[in-house]
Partner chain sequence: MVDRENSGLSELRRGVLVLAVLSRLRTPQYGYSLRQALAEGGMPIEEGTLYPLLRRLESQGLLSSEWNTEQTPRRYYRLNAEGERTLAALTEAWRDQVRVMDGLLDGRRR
Amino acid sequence: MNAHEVIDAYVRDVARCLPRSRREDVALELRSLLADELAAKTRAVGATADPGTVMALLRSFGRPAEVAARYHQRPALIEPAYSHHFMIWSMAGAITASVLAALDPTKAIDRGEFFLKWLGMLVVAFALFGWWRRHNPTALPWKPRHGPERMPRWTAGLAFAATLALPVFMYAAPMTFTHTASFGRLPVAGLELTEAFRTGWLRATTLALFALLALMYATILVQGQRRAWIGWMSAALHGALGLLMVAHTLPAAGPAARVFASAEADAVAAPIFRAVGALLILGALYDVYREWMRITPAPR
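Output only this chain's structure, taking the form predicted alone.
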């Protein structure tokens, strides 16, 4: 290849790294610039433009991808502005994979495979979101929000009622709950509790924590705000309840962990207890993160 062919090859590789709309203009400008630089260099040393001289010049310019970046800076797959959120979601995926793998007695969940798939989906999702934001810069404008201490009374009241109606009622009396919720259409004989579970420590402790959770929402309902100590209390209650839900499926917990008299009902309930336990543990970790990130502004 002669000197001009080397320059043409270099310009082509630079143009490939650019958007189609800019390739011709940049190629024309770059080819002219390189030709002028090469002519000046050969005149200074009194030499001819051979491929070796051209290669020395091009090395000083940099690799084609680096030169293309000077003309057009391509956006990152994950925008720097959203790297913080990407790390949070990555950590959430890692924790979820660890929790699910720890709660899976069959070991069917591969923690590493789950996390890699999660990470791949996150990269694609953040890349698409960044592309969409660049093409719709006015979409999703920022709106002021209240601080973490604010929790509307209607939300606290709904959470209080839902805690009493679902976890407390459903857990304390599953037969009555199912009969009431289905208007008597579903059979409830298989939901009879074992004597060891009905009078055991596991059920009593779980009911006590559910009652404390309802009391916490009642406190928010009265005060009209979610103070910092309530946030830490929420984290502790959700974490403890998550561990207790998991304990319902562990043989190490003893006869008190055998919930239903029917073995079939127990087999169906076991994965549900593990899933609910995992969600509660993740909720506790979110509460911890929320309180850790709480910022108290300076006085006005």
Contents of the next structure:
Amino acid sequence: MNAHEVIDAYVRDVARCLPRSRREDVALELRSLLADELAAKTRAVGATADPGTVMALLRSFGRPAEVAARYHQRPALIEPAYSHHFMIWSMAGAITASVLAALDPTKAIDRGEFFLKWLGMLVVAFALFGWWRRHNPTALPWKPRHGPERMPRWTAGLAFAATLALPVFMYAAPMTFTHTASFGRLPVAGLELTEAFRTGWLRATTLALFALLALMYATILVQGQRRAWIGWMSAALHGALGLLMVAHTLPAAGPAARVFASAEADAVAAPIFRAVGALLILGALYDVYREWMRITPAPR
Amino acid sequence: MVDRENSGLSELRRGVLVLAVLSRLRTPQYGYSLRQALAEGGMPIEEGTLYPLLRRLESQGLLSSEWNTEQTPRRYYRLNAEGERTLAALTEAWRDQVRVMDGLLDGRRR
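Can you now output the form predicted together with the partner chain? The one shown was the form predicted alone.
Okay, now the whole complex, with that chain kicking things off.
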């Protein structure tokens, strides 16, 4: 390649990165400018133009894609300002995929495939959001939000009541709970617990942790805020309860893990225990994230 | 330390690049001649920065351009009416900034 062929190759590579309507025009001008620069350089050193001199000139000009970006800035698929959010959502997807795949006894969930689909959806969602933001720059202005310490008393009260009514009552006495909740319309005989489960460590531990969870909400109700230690306690309780829920479906946990006397009821309950376990574990990880990200701008 | 100074100087120069370019385009110039004119005036600019900037200023409606094919084909740029107005406004703003900065820097010395 002689010097002019090298310039032509460079100009082509720059122009390829530009919108079709501007390629010819920019290519023509860029070629003329580079020829001027080259002529000045060779005049200065009293030499003829050779490929080495041209390459040195082009290196100082920059890589073709970067030069093209100076002529025409294309919007980023994921706006740099939102790349942090993209990373966080990507990691959340990776963790969710790992938890779901680990808890899926049928191994139908492929962690890699789940994650790649998630990444694809995120890229599309962020690209669409960026496009929308560029066309509506004043839409969705920032609004102040409370930090993680904020939990209104009414929410804490509701959480306390709901924890007592649902997990505690339902778990402690499933037959009574179902009879009460269905106003006696649903048959409850199949919900009889096995003796091993009723008196076993798994049920006692789970009930104790549910009670602690209710106590935690009662503490928030009294204090009127969700302090950092409560956030960590919430993460620990949800994580432990999630693991215990999963243990309800594991034969390795022994006879205490056989919940219902009826095998059919056990078969129906197992995926529910696993799903609830997965949700609790993901909730615990979210609690950890919230506490890890907790920022207190005002002096304590 | 030298890197930091160089980086600070680059930031300063980047801020006044448009004003410097507009100031040299009262008469028609093509890319290389403009670069030479700026360098001779004490404002050397990398070619990879200057040439795209000319296109941007043209697309912003501040410059007009035309090809001169009498000798070596070259694109010549010059200020149009909007460019003249912008240059006047930026020049005034620049002089205000110089006054403000002089005040700040003198105040620091005191």
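Think of the rigid core as the biggest set of C-alphas that the two forms share within 1.5 Å after superposition. Since this is a predicted model, take the numbers as computed values, not measurements. Residue numbers count along the first chain shown, from 1.
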Assuming a two-part rigid motion between these two forms, is residue 168 grouped with residue 65?
no
Would you kindly give the rotation angle of the smaller rigid part between these two forms, in degrees?
31
So if we fit the rigid core, how much does the CA of residue 23 shift between these two forms, in Å?
8.6
